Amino acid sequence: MKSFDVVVIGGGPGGYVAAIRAAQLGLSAACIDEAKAVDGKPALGGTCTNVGCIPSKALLQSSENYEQAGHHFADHGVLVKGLALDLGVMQKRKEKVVKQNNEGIAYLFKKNKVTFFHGRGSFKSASEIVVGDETLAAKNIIIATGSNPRALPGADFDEKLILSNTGALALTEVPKRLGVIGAGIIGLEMGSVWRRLGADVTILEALPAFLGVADEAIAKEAAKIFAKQGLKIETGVAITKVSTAKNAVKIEYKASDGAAKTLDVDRLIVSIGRVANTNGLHAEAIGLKMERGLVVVDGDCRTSVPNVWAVGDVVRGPMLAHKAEEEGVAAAERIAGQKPHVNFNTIPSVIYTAPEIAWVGQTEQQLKAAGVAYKTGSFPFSANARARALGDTSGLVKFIADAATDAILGVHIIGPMAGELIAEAVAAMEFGGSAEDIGMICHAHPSLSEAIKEAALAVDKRALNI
């Protein structure tokens, strides 16, 4: 029986970085993952690399290039004649990007001497993991099995007509009419991809408010921009029935005003959340405590079973790849006797639409509900020189600071490169920074980051360019 200091079940963002960090700290580490590529080889990286973050960003970039060539290049004096779409080439590029990431993780395992086992891992005992015909002995086990898409009752995924994120990324032709149930990150990103490529896209959302998790000012701006782009979004709907025919899907639903409506589409993407992937783990074999489908952990990712840890989508908290990575690293370091810290209050969220949407910290509506005294400052990209030069002036930056101390409580951005700009806000909040601190820092000119500085100055009504 092979024995390891740490065995990680799952090779996604939380799992593979946990195994690498454990190996860096001098622990013998193994990682188990069952994902297969088209050629049957291991496809390390989990949902994020294979059917999530990475391929979606590849298609978002490709589709945005197509959109720019068709609608915006002429503004720059770049005239394109005979523009055509080769979706096959676009999909091959996406697959190449995915494969590069798969191979990159495999290389990192080899470099750091992490032993990889291809297959599904399950508990035999609290110190033994079965994978294929082998049983591995482990002093510590980290569960990092990720999550699966949540199906709509009565509308199971067939990945032909009713699509999860997997099917939504693998379409071989652009549907004329595309329906999306769920206006969250996946729904908006996939809806944006196929709208840019020519689909007539309608997004149905059950919640009464669009993007309720985002700051209200940002959500309102996003709704206005997406509507202008041609994304049709209905909120407050209740799906009553989904039925399929040979090459069509019919969605019956009640609108927010109670009226019965029908939407006929060629393909339907269902993106109503995700559920923890614990199938086949045999958690009951070791008495692992579960709650609402999630593995129960404490603040340090320890489970109810000594020396068994769990990270990422399979535990509480936001289902984000970077949150899983932070927890995976922290779990490995705790096993090695270190005392790391993961600050859940400074985990950023990003929606990679155009414009991008990003935020960190609390929203204005959350602070109102909590009775916290605060002040705000905003700055539009329409007043930013770099955004004007780019020809992308939609959106704004919004700062929220404590009314008494000026400590940054939240930063919310919709605009060009918001996913990159939010990193400055995360760093400032991690160091206990104030809005004034950001406002006093010299930012390069002309740059998009100046909008961050101006919004911070606006908290104290000191913005210079508006």
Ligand code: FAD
The other form holds:
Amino acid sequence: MKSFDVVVIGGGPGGYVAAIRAAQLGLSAACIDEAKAVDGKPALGGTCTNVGCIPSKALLQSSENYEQAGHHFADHGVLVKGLALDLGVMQKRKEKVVKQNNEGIAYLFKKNKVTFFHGRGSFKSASEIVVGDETLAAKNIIIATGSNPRALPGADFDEKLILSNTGALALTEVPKRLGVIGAGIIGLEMGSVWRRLGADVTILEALPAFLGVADEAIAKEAAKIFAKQGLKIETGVAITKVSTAKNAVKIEYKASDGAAKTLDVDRLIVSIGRVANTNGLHAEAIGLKMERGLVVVDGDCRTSVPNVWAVGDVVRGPMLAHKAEEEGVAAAERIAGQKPHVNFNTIPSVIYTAPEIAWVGQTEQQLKAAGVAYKTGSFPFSANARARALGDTSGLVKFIADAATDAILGVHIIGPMAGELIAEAVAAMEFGGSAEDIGMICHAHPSLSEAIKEAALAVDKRALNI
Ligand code: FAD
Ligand code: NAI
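The block above covers the form predicted on its own; next, return the form predicted in complex with the ligand.
Complete assembly follows, chain above in first position.
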């Protein structure tokens, strides 16, 4: 029997990073992953690489290029004649980007001497994992089995008419009319891709407020911008029935005013959240404690079973690749006897729409509800010289700082490259920084990052360029 210090089940961002970190720390490490590419070969990288972060960002970039060429290049005096879409090429490029990432992880495993097993891993005991016809002995096991899309009752995914993220990323034709249920992150990102490529997109959201997870000021701005782009979003709806015909989907629902309505579309994306995946893990064999489908862990990702750890989408917390990675690294370091710490308060969120939306820390509504005294400062990109030069002036940066200490409590951005800009705020919060600290840092001119500095200065009512 092969034996390892650490066996990781799942090769997504939580799992593959945990295996690499364990190997770096001198532990013998194995990683088991069952995902297959179309050719049957391993497709390392999990949901993120195969049907999540990576392919969605590839299509977001390609579709944004198409939108820019069709609608915005002319503002720069760049005239495009005979603009056309080759969706086949666009999809092939996406697949190539995915493959590069799959192969990159396989290379990293070799480089770090992580032993890879292609197949489904399941528990035989708390120290033995079965994969194919092998049984591996493991001193420690890390469960990193990720998540699956949540289906709407009565509307199972067929990936032809009713699509999860997998089908939504693989369409071979642009649907004329696209319905989306759920105006969360996937709904907004995939809705944006297909709208830019020509679909008439309607998003139906159950909650009365649009983008309730974001700061209200940012959500309001986003709603305005998305409406202007032609993305139709209806909030406060209750879906009553979804039915399919030969090449169409009918969605019946109650609108926010109580009226019964119908939406007829060619394709429907259902993006109403994800559920933890423990399929086939045989977790009951070791009496693993589960709650609402999630593997129960403590703050250090220890499960109820000694020497069994769990990280990423399969445990509590935001379902984000970088959160999974942080937990994977921390679990490997704990196994090696170190004392790492994952700071949940500084995990950034990014929505890769155009403009991008990004935030870290608390929203104004959360602070109000908690009774925390705070002050805010905002700065619009319309007053930023680089944004003007780019021709991308929508959005703003908003800082929230503690009223007494000036410590940064939250930073919220909607605007160009928000997903990159947020890193400065994350770093400042990690170092316990104040709004004044950011205001005192020299930022390059002209750069979008000056909007961060100006919003920080605005907390003390001393922004310079507005
Ligand atoms: P996963 O990535 O789901 O990996 C789990 C792996 O384990 C899979 O390969 C699975 O096949 C394998 N597995 C499961 N069970 C077994 C078993 N028993 N034996 C062997 N293998 C098994 N997050 C971001 O931070 N940024 C983004 O831009 C972003 N975009 C996204 C876009 C979409 C469309 C979707 C769906 C998600 C996106 N996410 C994004 C979320 C991100 O993909 C997940 O949070 C992340 O992949 C979770 O990592 P994980 O390692 O926990 O699990
Ligand atoms: P989500 O949680 O972001 O959004 C789901 C939305 O569907 C919510 O607004 C919810 O109110 C709504 N909803 C739920 N049930 C509904 C119903 N019956 N009818 C209508 N609306 C309903 O989940 P989503 O978009 O599916 O994404 C899944 C996960 O993937 C997220 O947790 C996110 O963290 C991750 N992800 C991250 C990305 C990023 O970081 N850029 C990109 C895409 C996904």
